[in-house]
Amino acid sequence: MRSRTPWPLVALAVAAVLLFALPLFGLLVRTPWSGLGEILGSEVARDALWLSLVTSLGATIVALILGLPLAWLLARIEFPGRALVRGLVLLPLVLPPVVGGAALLFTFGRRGLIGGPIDELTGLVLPFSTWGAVLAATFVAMPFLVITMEGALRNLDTRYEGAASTLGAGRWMVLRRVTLPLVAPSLAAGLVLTWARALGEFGATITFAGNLQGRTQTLPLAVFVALESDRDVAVALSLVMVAISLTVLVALRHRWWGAS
């Protein structure tokens, strides 16, 4: 006999959805339909998904550079304090990202640990200008990546980078004809997260790189200040971004739930 699933825990699944589903409605609801191709063409509107793309792309540039041999190192090689250097990397996810940019302008402001010896040497100043604004992106998002390929390549099953090794392949070309491309579709899967994130960024932004626009004023950024001023774009703004999240999650839920 098929047992029957509580009502109870039913009730209290449908009220979690529509916890969830009913901003979404009420953002619908707002939304201006008819002027919506006007407002996102928009010079603020251009400007902000123009800075967003530039800025989540650079970041995901970054984390891919430095994140994946940061994941290799935590997935494959033991040393002392491991466990720190992970807790570090992954501090950003539960770090309030206004202490994160925060954080950033101590270090890499103009007076900073590192920002005031850059400034000297070379003129570049990090708050308030768009690699700025890619850097706390970068100290954001990176997090996502790192722990999406530490996964994968811990769960990699080396025997087959050990039979590449027997054949006589050297390192590098274990790693570029092997082990890359076993974890290719987790390194998709986290690139794009690492994206979405960079994408949606606003607190560590704000804090470090400030809010300028057709400089550092990204799609979040922008819709805090439509808040104030003009509801209609804001709703926009806010709509886009749904959107590109949404569409991220279901593309990529065959990698967290092998759902259908």
Given for the second form:
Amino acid sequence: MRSRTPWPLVALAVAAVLLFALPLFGLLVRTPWSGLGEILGSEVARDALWLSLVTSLGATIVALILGLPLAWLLARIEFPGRALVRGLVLLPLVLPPVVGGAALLFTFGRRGLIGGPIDELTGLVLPFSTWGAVLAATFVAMPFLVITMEGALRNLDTRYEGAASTLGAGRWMVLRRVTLPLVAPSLAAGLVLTWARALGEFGATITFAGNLQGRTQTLPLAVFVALESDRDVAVALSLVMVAISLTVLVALRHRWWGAS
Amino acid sequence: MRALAIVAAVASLMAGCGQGDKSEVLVSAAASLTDAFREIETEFESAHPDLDIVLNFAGSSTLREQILAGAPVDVFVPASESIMQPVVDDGLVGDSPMVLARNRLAIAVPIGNPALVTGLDDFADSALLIGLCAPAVPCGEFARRALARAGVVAEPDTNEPDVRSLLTKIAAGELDAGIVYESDLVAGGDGITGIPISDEFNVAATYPIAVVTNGDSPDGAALFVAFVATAQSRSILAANGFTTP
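Taking the form predicted alone as the starting point, write out the structure of the form predicted in complex with the partner chain.
Then the entire complex follows, led off by the chain already shown.
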């Protein structure tokens, strides 16, 4: 069979691989290897790394708390408007993040629909705060958790849960001892995908939360700003993001390529 | 076969876009020039129907990096001579840049000035939500210089990538004050109130213009540079809050 692989197919596939590989190579060539340690130890880099960690993990936790129940409802309960809700969940995946950020600003900003009352009641102002960065990242990343978990819960054989109930397990017991262990691999994958998307978030963050070192300037924002002032810093930080992305891919390889 | 037909159709469409009967002149201009240059574009294109001006607005430093990385830009108009200099040093500029316009700084607040901002001193008030342009962008560099002259240690809540995104957040009422250009008070009129900065502290921005040799349309570029120096273009710039030499 191998000898009959049509060559145009191979040529196009090679072009596709190059499209992925060449930019990575370009980045590596431009990397200031000798000064890397110093750059990554600088205050800007450390602040951005720490803030990215905090906001991406924060967004993942919020996505878990809100997204898992939503996924369960979508998978298990017939309710009017379910298709509409599912569409809403998918929207942040399709929407340019900048648009999402603008929408968040007009909704959760001080003058916004929800942000105004929040400010009056609690004095909490979301834009230009770390909470705002978490909100922006949650908005763009939560769909990954909802979609992954909805699929997992839908494909689950409900007879296991039924059997557990028949044997006298309460609903909480069934959830904890049967349902969650069965979907655990999907949950892990969904959480990692959500976290990775939150980590890479740029457009909604800069539009809604602004850009301030130590408060809202996450790694992608730091890369964007550094590109105009210090390219070595930008390249070094980019390299960190590539390393993180590769780690995620290696961690998830079994999910996408079987056990090979 | 159908897939091939689609590929062919897309290819011919793309070819059509790039090479119509008009030749394109790519102009990279500072974000603060957005409104003035859109008007000049209209005037220029009616005077030169065979040329199509394509305007690329962004923070001047972003535009500079694009040009230094080889973007096929025909004309470059940053908001600072220091931004132009590396492009000149790299030998990417035809004739030496000439001064197109000048601008000054002003404080912008949301309409009605809800936070009762009175001057540069308020930029040290951590209770206010303050925005500046990022230090790498001319408006950010000049704003910091003006604040230093006034002896104010500012506490910005955000460093925006260009002056237009700063204006948007002020006009939305999400920031209490920011430092922008005087011309922005004309341009961003909606939702913005201006507070002048005294001559003592103010910083003048100079907009140099030059033909970039990266470009594909050197003749069109030369025509455009000549056009912006005409009285017609100057009056557009003046109407948009710039002073012209």
